[in-house]
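So this first bit is one chain, no partners, the form predicted on its own, shown in structure tokens.
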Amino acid sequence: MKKFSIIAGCALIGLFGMGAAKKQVITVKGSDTIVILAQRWAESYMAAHPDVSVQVTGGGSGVGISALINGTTDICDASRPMKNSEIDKLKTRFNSLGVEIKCAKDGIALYLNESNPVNELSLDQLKAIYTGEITNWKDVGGKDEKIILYGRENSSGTYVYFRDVVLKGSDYAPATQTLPGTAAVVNAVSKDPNGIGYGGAAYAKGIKLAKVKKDAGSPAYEPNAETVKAGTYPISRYLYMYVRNKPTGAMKAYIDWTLSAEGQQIVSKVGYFPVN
């Protein structure tokens, strides 16, 4: 009788083991700008594909790219292109240049407190503000108050893009308060009447957006689907996914879905702009 029980128990274990299908895991890591979109994609995809687990974490574009190079993530989200030095490291370790996938578009938004009377800023003014040349709101049409600068940490792709494109390679003013995520920048500006910050358009809640103009004589635009698509918003950019090699299997199916009409619909719902 005891023998039968042991054999039957083993049979049952085998039966249940065969029935429990192992989930395929896809890890995604990187850009804080993209993380809210990546989480929405993951939730929607897993609801329709219970055999797949998509695990999303942020940390910044630099953190995601390092994880891709180190082999600790399948997909890296980045709000800037990979640098040549990063591609060289990937090639050295995996003998691959990686694969770049443009997954959405974004307009880097300039966050102002809702009480701030300033409504628009030129790229030259933004450069002067963030390099510390302009330090008082009265110099750009606002109140006689000190400008309080908020920005991202240097592992952020948005930090790099803003420095390269808006500051034209100049250093940020030492007074810039660096914060660990875009949500933290928005939160700080929402509580500071004299604050200014920058980040992805999808995070713009509880603050107002400054319209941005290319130069003093140009019209000013807010980042929206129309201005980003037309290229009239002057600080528009692509958002990227990077993988080490040409994706196959479950990872290819997931990436293809993010670029499909259904996946790009989620891009719009989150507050970014479709690539197609």
The other form holds:
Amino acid sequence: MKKFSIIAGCALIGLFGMGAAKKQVITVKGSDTIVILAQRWAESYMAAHPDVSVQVTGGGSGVGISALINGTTDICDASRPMKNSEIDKLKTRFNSLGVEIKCAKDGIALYLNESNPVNELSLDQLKAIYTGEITNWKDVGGKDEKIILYGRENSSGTYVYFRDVVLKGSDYAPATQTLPGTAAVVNAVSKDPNGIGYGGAAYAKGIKLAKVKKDAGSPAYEPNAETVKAGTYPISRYLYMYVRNKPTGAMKAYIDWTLSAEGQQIVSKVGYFPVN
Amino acid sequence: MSTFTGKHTIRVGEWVIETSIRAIAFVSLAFIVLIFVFVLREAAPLLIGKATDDSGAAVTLAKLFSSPFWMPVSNHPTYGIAALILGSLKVTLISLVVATPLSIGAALYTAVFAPRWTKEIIKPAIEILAGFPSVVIGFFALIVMASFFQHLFGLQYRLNALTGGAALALAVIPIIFTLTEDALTALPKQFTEASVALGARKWETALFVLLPAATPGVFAAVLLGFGRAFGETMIVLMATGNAALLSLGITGPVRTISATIGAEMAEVVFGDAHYNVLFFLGFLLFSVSFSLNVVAELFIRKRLMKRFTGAA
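The form predicted on its own done, now the form predicted together with its partner chain:
What follows is the entire complex, opening with the chain shown before.
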């Protein structure tokens, strides 16, 4: 119905040349990691194009992809690539493989409490910490205190990405406390002297970011524009937008704009990293 | 003639109103049945042993109850719901331990001791708490109560079963309080009069005469409070840390059935084993709250009536 009214609206505009007779609505749904960025994009774009309305909601990458498959959103934001099983579902519903657009780059930051003496961790140490092999901070050069693990809910793209890249596909320790949203993880770590959490670098307020090294002998890097862009920060990823079919009309204009110099400037402002 | 048609129209009008009211009553019944059927249908592949995970391994009820880990999004998914059931029970019991004495005490106070004007402030105030959005209570627990309890008891985990249970008690207190208060005020005046005439003090009357007489109502109130706590989602999702641990400790994080459904339902792939398991969890929640309500209802009706008609 919504699609139909958009088409009808376009047709009206085309026929009578009435200009902004009907607002075009683009719905965007998905990753909580991208939701801040998507909202900034939408605000700036709508300010310059009053005839277009961009509606942004979060919920998690899985939620966005489900919505794309169910036809309840136009654009899906995802912090992980679509799985084959999801692409298959999209294909059976809409006879399309979907279109993937890399719209920004993100470094997964490791959050530590500001009072924690530990400053850098290697990927191996992180794996051992999050799988429950190392449970005390003194084993990684900190105080003799139990490590309190915080993470995201399993509907989050960050959950899957961190598991695949840092834990090499192993499961999280059962004691990992999962919280709804990156902001809640940051809040928990900021109040817990022995806490560790992970999430987008853009959220990091009131905590410190651990420097991460590829292995014990290599230099440690903080997630910032240069290290993520150059790929020296070991935990970085692309952020994606997915659409069902090759975008046309208002959608194409919007997506092109997000990838333009202006759109990518907003990416940097929000705390993520431009794609090119 | 004209009077006859008048009566006739009244009858038709009555019939229409009666039928529509009856229809509305049955529609609400139909909703309950339909929801139950829907939840059961979505869990069906699991119940008849047809559910398989991504690797093709069968997911059976026996595995659900025997596996110690809840790791549904994994390369080797395990759906151990024992930890979730234990988590729900733990948080619910903690909330009842906190809420029951407080709300029964408050109910005794307002029903027996309080002067009229105090009662007229306290009762509505506690009842407003019942309508308080649970997400706000959860938020309060996450930011304020968690830190408070951690410092008070020197806990290792900031978010834990104790904090979650205490926050949940805020949602349970109004239910137990209101129903207990109603049960106490519904007692015949003769109870108090006889007791006082025999020389009992006011507090003796309250504790040894009124409270025992209202036991069925109080019991039903606690049962309904249990149902409320068991099904509550937002408070536990925010305040308990959501780690599915199979342990009996109350100072560690827990993951409850309702929080699991709340956090994972939106993301799950339709028709997947994970999806079936979540609906099975929904079925469990539904069954628990349904049977609690039935028991509470029967208890009030049968026992209370018997007592007052003198059969007991």
